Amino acid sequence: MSNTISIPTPNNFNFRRAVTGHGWYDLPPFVYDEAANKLSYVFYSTLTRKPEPVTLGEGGNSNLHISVSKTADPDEVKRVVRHILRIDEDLADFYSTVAGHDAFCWVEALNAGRLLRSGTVFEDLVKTLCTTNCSWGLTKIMTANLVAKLGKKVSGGGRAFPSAKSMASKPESFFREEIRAGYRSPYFLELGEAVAAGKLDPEGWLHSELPTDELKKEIKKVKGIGDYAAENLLKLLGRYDGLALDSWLRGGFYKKHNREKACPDKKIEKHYKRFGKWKGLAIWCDMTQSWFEEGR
């Protein structure tokens, strides 16, 4: 049995674009039904102490409809959903910043810019580590294995993302052999142990008062997290100062702005410098413009 909860969304919120504007929707425990335009997710409730499945879809009158189990706490569900879809993130300043540039006139018109994130910073941190130095296909395999082999199961199917404690309970060989994590295997184990023991609190980064440069240094103390990974995670924390350059973004820039020729990162940084604290979101929108043109 399930309940339906409705929450209002701002005028500049577009559900499909908030979901598909970032590749996280393709990683479990997210499941996106493109035809029905519905997003399913399983989060681990700190109140009921069990995994709670939610299914999100558009409702009437600018409302979002959420299907949840009768045991779920409505306030917690609303808080998680508002977090993962960035419903309360104010993008007015971003839209104002890019408004004077013809190449970005589509951004506000299509309500782009919201980047889907997980229910916890820990989950986003692990998923980000799964994106380093590998193909997107391998990222999907590692994430799917983590959820399938370590995530708590929902009655009726589906699993939540594994907790730090569950990751800390496995030997390094498990991550190498079962998760196919390769060189990340000891990093996964060390990260799980640090968070489970309370030595590291990724959730605290969400509301940290540290300047972005200082917070980036803190994030980079996690083994396996370099400049790209730290800046990618910072975007999910709502800080867009860094470009989070990886091979995909670099390749897109070369193709779109440099006649398909490789160039130093400094040239890419100079191109987006005009967008100030929003440059990380500007490059992401610039490189994914075709997604929106294709109706994703």
The other form holds:
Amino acid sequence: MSNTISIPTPNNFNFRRAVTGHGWYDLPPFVYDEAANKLSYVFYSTLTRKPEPVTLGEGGNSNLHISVSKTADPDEVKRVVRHILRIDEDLADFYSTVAGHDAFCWVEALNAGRLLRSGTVFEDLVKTLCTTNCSWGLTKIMTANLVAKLGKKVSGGGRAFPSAKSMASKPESFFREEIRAGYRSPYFLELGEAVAAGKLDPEGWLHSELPTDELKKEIKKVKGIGDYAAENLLKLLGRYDGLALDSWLRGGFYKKHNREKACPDKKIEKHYKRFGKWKGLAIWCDMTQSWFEEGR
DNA sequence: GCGTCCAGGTCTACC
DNA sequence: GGTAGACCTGGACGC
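Go ahead and give the structure of the form predicted in complex with the DNA, now that the form predicted alone is out.
And the full complex, kicking off with our chain again.
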């Protein structure tokens, strides 16, 4: 790497919180150096037709510094980085929605609410599938295996997330035995084949004009994607209408708002209903408040 | 070291 | 629409 690109960031943008406000930074090909506050990532360039490593860090004066290879296309790098860190996402309406609620007064002050996402919707979809019905530890194992065993290698080290084509080229047994995906194995293969054949276009969901309910139905057509997974992906697409309830969020809600007792999901829905289309982001901020208090 | 149990979200069959 | 059981893994636990 020898070129440095700078891009300006909004006033309410905090690099460390934009990276660590969501667990994705812990999944390859992301590598986060907490001490240096630098985030490395490898994306597959559609222009140079090869994996391009980037390293992001704060540059001062509201700028983000990006270290890239000499061969990388600067405009493509900027586009990918802006997408990953959601630099162009306008959270003003979210901040004004939560501003009137005492428990959320910290949210805007600490620039919370930017959820790190991958370079492509396909990558986020596969990673979301890796989060279903398993521990975070197993999610990391499956993601690491996918990158290590199927991702295109960078000459200087590191790998990109595998393409749909490379996933489609492997038998189901590969996902079962090498990725440790278990019963999800046929789902990975089916997804890779559908995207590689052009029958499914996850990237199109990013700018879909479908109402969220309709888009959720489309996303749920992917085998292995249910309510939680679809709503989680919708959050990464910038739609926060759904809570994406999983056991971790439910447990956090019981602890914080229900005297550590389990309750029906409807009660959780009712609690966040006041935040309207932002309720999915509101519950995420509410449940991760301690992360910010710990200095993330 | 081995066996057992559990958590985790979705699918399918069934009512 | 709601429910039960199966799916599969890693980790915790007891022996």
